[in-house]
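So this first bit is one chain, no partners, the form predicted on its own, shown in structure tokens.
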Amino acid sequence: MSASKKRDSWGSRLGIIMAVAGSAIGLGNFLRFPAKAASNGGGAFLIPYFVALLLLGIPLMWIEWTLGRFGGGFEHGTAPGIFHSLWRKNRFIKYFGIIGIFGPLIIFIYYTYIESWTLAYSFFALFGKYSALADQASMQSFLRAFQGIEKNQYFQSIGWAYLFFLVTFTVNIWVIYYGIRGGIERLCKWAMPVLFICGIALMIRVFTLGAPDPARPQWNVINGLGFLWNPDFSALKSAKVWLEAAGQIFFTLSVGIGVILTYASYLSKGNDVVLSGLTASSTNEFTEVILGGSIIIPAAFIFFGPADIKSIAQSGVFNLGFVTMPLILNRLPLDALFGFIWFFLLFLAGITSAVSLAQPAVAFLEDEFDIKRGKAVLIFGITTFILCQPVIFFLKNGVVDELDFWGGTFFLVLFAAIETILFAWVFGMEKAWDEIHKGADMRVPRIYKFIIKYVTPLFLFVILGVWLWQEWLSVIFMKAVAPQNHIYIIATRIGLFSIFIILAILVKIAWRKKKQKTGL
């Protein structure tokens, strides 16, 4: 990097935990937990998921927020950099940082996309667009149409779902052109406080919901309450519900990413990461845990009741925000209104984790490369503007789903357990206690010292193992797949290799450019 560029920089404390809570903070806070927690044991769950977050989840994000201040020490934003930073006698340990780019990127591709459902929906909430469906086959009628995925009496064709998306797009390129303090930080700081109104406000008004029918009383808030809360310690014997527990800490923290590697190097060195990061972690885990458990899975069981809310539970994060809640709030008052603040919520929620996953991608440019942030931007956009259409236009055939897993899946936890081996094994423990706890506000627990070296890498290799186990070849070989989507999940996977090829010849070239130009 030239003498004369400056890296750009977090405006204030609040900024850069409001921006990594709002990168944590997504559609699974609202959707993916509650779903997941009354399918698997309902207050039970609680129990491995909080153990997944103690062993898991607050130990990534202290390495997290550490390694990526450590990187941004010697001006690296991404792993790649930041992984060479750590072992430099390794030549190959840059590429593993790769996937720190390659997940977020993937991860972008189609999020964007699901994010500009939320506006459009946003906007047919407050226009009564959906007002008069109601019942599931109607209001699932009503989303598949507008997906482009069949024509019906409610859309001809995908017109209005790209134009939400062009909207979507455009705003998200917006917000990462203008950097991380005059960008990021900007939005996080007003859009965070305003998802959080809206989460009370909606919670509020579920707790305040009568049984609608007098012949049903039992169908009420505490008991709708009960069924997501009330323990089924049974459930605790699965491996399965631990799995679930954990995958689930990994969604919602956002480690393993990539993100807040990049987040944390525009700190400097006397930066606290120790409160900062808890902090960050708390406020995702209050909007998880409290808000999301309190709003959908609630009201849900007022409405259709103890013998429908078990299927509605397990019907799919799609289903619960776009069909089951639309549903819910057109039976109130003022429908239009909290439909609008419902999908104006995972709006908020969506764009400012969208973001996040834009900046290891925009840095990697400006860093190893030397461009500017506007060229940078400008690269990136063209690139996953192009890379976001057969998402578009082959949902129905399991392009999204593809990525999914791929980049928020499989690598998230690959990553994750080659970031831990690196910062507690080869940088060492002793030295990396020492670089967390360089302008710390607080003292971390000297058990993490423990679980940061053993723990959490053993935790990582189970998770990884039994995947391996129980799942590899049925995802190989496409077996969960319909035959007639087998050519587009192949494609899928050739388009994902080779993004992950072009980007590893472009570490390469970064690096061949600075030792030509070092000497070194």
Given for the second form:
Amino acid sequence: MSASKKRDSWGSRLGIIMAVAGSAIGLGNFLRFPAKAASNGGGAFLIPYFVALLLLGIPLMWIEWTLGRFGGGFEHGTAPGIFHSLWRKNRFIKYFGIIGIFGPLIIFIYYTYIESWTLAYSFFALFGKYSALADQASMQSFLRAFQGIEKNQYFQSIGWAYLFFLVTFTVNIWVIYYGIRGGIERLCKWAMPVLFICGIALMIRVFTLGAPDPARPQWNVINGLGFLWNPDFSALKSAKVWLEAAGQIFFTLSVGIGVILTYASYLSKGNDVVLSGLTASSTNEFTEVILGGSIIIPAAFIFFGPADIKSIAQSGVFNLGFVTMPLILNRLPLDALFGFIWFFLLFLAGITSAVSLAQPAVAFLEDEFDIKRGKAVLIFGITTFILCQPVIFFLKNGVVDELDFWGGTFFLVLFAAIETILFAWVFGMEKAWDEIHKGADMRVPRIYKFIIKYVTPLFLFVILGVWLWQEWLSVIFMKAVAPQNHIYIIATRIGLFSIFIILAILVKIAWRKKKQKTGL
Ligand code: PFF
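Mind pulling up the form predicted in complex with ligand PFF next to the form predicted on its own we just looked at?
Okay, now the whole complex, with that chain kicking things off.
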């Protein structure tokens, strides 16, 4: 990067905390978490969940904030450059950093589409487009027709979904175009408080529902909370429950993927990372466990009762959010208003996460190719717009699930393992410990020196190992995929592989250019 060009920066400490919390608080908090908790042991799920938070989530948060700030000092905002700055002697390490651009990019292309449904449904709620629908089957048909999976009396084509996608995509790109301080920080500073207000309003609404059906007094809010939180300790014997809990921690905190690295690269050297990282994580946990755990599952219990709630909880996050919840809200007074609040809450949660997913790729173009922000955002916008098309048109063929598996699950754990090893073992724990505490407002408990060096990497390798042992074959050979969809999954994998290779070539070109420039 030329000396005259200055990297963007955060305007205030509150700004970056809100932005990181905005990235962390997403659809995962309000849909994925309650669904996972309900189907993995209820209250007992919180044990592996908090173990994973303390041993993986919080350490990775600190690692990424520290590494990001460190890399920013060398004007690198993405993992290839940051890893290279950490281990200059190794020529290959920068290629491992590609995952930190690839992962967010992959999540961005499906996350944006889902985000657009929440915007669409906010309008549908407000204008009563689904207000007459009263059972699961018709609400399900409404959703499927909206997504273009079937044609029926509700929608004849994917037109509305496409229109809302265009609007959402444009708004995302517009925010990113205005940069870190002028776009992302500005958005998060108003969107996050509004999101909290919406979440609290919905929680109060659910808590004041009582038992709406006098014939069934036991279908009440206390039993609804009991369904979610009464522990089933036998679930803890299953490796799957531990894996799910660890996966949820990664996903919800947005760690292990590269976005926090990029956000933290816009800090200055003396900015605290210890307290800020902890504050952002705690805000996310409050939103997830308290707000996320108090809305959808208890409400579904109250209206559908103990017999149906299990299958509802296991029906998947889209069904929970776009079928069950609108049905529940339809039965309440002020249904249009509460429906709007629910979907707008999801929209704000979605957009503040989506922009964080876009930033690594944009930062890569800016930092490593000296491309101006406007042009970088244009390149990013055109590329991702094209990549979104298969997601939109082949939704029913399992493309989203495939992208979510690689971008949102597998590479997360792998990348987290690489980061931790680099930080604790290559950079070295003593240096790492000093680096974490530069400008720090509080000290990290000493036990974390041990945790970061031994426990976090071991935990990550165990997760990877168990996954490989249990699932590897069935994933690679698409055992859970319907035979007619195999071709789509193979095409998606070829696409993913090509994107990875293109990124590798770009890294190679960028470094060669730098070498020529500096004459090294
Ligand atoms: N943390 C977001 C959620 O809970 O929905 C999702 C997410 C955003 C994951 C950004 C990863 C990421 F980099």
